[in-house]
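Next up: just one chain, as structure tokens, the form predicted on its own.
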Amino acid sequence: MREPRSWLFVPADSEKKIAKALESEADAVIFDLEDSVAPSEKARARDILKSLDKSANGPERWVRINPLGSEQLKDDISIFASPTFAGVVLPKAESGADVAELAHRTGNLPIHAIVTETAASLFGLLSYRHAPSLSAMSWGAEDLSAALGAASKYDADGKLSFTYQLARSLSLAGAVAAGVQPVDGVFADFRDEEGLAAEARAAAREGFTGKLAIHPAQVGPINAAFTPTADEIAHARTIVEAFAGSPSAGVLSVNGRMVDRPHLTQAQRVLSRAQ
């Protein structure tokens, strides 16, 4: 199954926003039962999700539940009795043990863990290597900023402060170490399409293969950023074909440049994403 490029959050208590999200070009929609839904509306939000059309058409359907230990958790998990949903998004995960606990409680549904939302979470990124049912890891700056008591997550020049750059990098490395999809965090200004596109392209260059979105308008730029271009596909195919013709070679010349086995691995990933 292809990894989703765009993961679009939508409040689970808004039928209008849910309908718009499901009509979007997002690869995956995350129905949010956590931060975007007031405590008084969570029960109604669960009822809305339980009544969704079970058609398999459109984006993959995921649900962000409330954190482990929340009084809402048992009721959140009850909605997965329906086969409507592709997987569960776990907020405020602190270790692979949290994923293992949720996998046990949800019957081993695929899990997308958001792994940098608490102070303690930054020390457990390697523990996800053997977590059962884990399929993706993403990072979050807003909750981490609040947890750390920061006045802002940005430097004076408007760039992410070191702490949040570190969280982002650890999330990427942790996901790759665990063999699951690394997903970049949200770009908060949904009106700034140019800024979003630049950030998404940078994330793709670094190794992320998808990105969280908070508005349907962000889906197109994200999908474009994580879709290999025709030139990238052609170059990757040339590298793969060159090594196929010389399977015992460690280094080859391709279009006047020396390429080695790590380049082959990168080329194979490009072709896989292109499919």
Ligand code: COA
Contents of the next structure:
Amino acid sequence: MREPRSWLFVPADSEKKIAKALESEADAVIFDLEDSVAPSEKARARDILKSLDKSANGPERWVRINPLGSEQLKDDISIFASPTFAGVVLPKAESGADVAELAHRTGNLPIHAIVTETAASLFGLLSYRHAPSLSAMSWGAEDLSAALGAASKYDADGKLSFTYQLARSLSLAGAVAAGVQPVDGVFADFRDEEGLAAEARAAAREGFTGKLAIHPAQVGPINAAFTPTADEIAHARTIVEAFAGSPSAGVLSVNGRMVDRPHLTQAQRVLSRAQ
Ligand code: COA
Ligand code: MG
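I've shown you the form predicted on its own. Could you give me the structure of the form predicted in complex with coenzyme A?
What follows is the whole complex; the chain from before opens it.
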């Protein structure tokens, strides 16, 4: 299965937004039962999800449940009795043990864990290796800044402060170490398309292969940023063919540049994402 490039959040208590999200070009939609749904609306949101038709077309359907230990959890998990959903998004995960517990409770549905939302979570980012059913990891700054008592997640120049950059890098490395998809966090200013596109391209350069979205307008720029360009595909193909033509070579010259085994790995990754 191809990794989703765009993961679009939708508050699960809004039938209008759900319909819009399912018609969007998002690779995956995340029906949210957590932060975007008021406590008084959570039961209604679960009922809406339970009554969704089971169309096989359109984006993958994921559900973000409330955190482990919350009083909502048991009712949230009851939703997965229906086979409508591709997987479960776990907020405020602190370790691979949290993922293992959820995997056990959901009958091993695929899990996308959001791994930097509490203070303790920053010390657990290597613990996701071998976590059962884990398929993606993403990071979040909003809950982390609230947990840390920060006045803002930005420094005086308007750039993400060191703490959140650290969280982001650790979640990337943690996901790669665990062999699961690294997904970049939300770009909250959904009217700033250029800012989003720049952030998504930067994430793709660093190794993320997808990004969370909160508005349908963010889907197009995100899909574009995580789709290899024709030039990138052609270049990758040249490298793969060069090594195929010289199976015993460790290093080769391609278009006047040195390429060795790490370049081959990178090229193979580009081609597999281009499929
Ligand atoms: N999924 C599907 N449809 C959405 C959407 C989403 N995430 N966000 C907005 N829309 C719809 C709106 O309902 C609106 O539909 P309409 O034209 O039929 O009225 C249209 O897209 C344009 O929306 P817009 O007016 O630009 O935004 P808004 O002010 O209605 O909504 C937010 C802004 C932030 C409240 C909304 O984007 C949202 O709910 N995002 C998801 C929040 C979330 O899930 N957070 C949890 C993870 S951090
Ligand atoms: Mg949150």
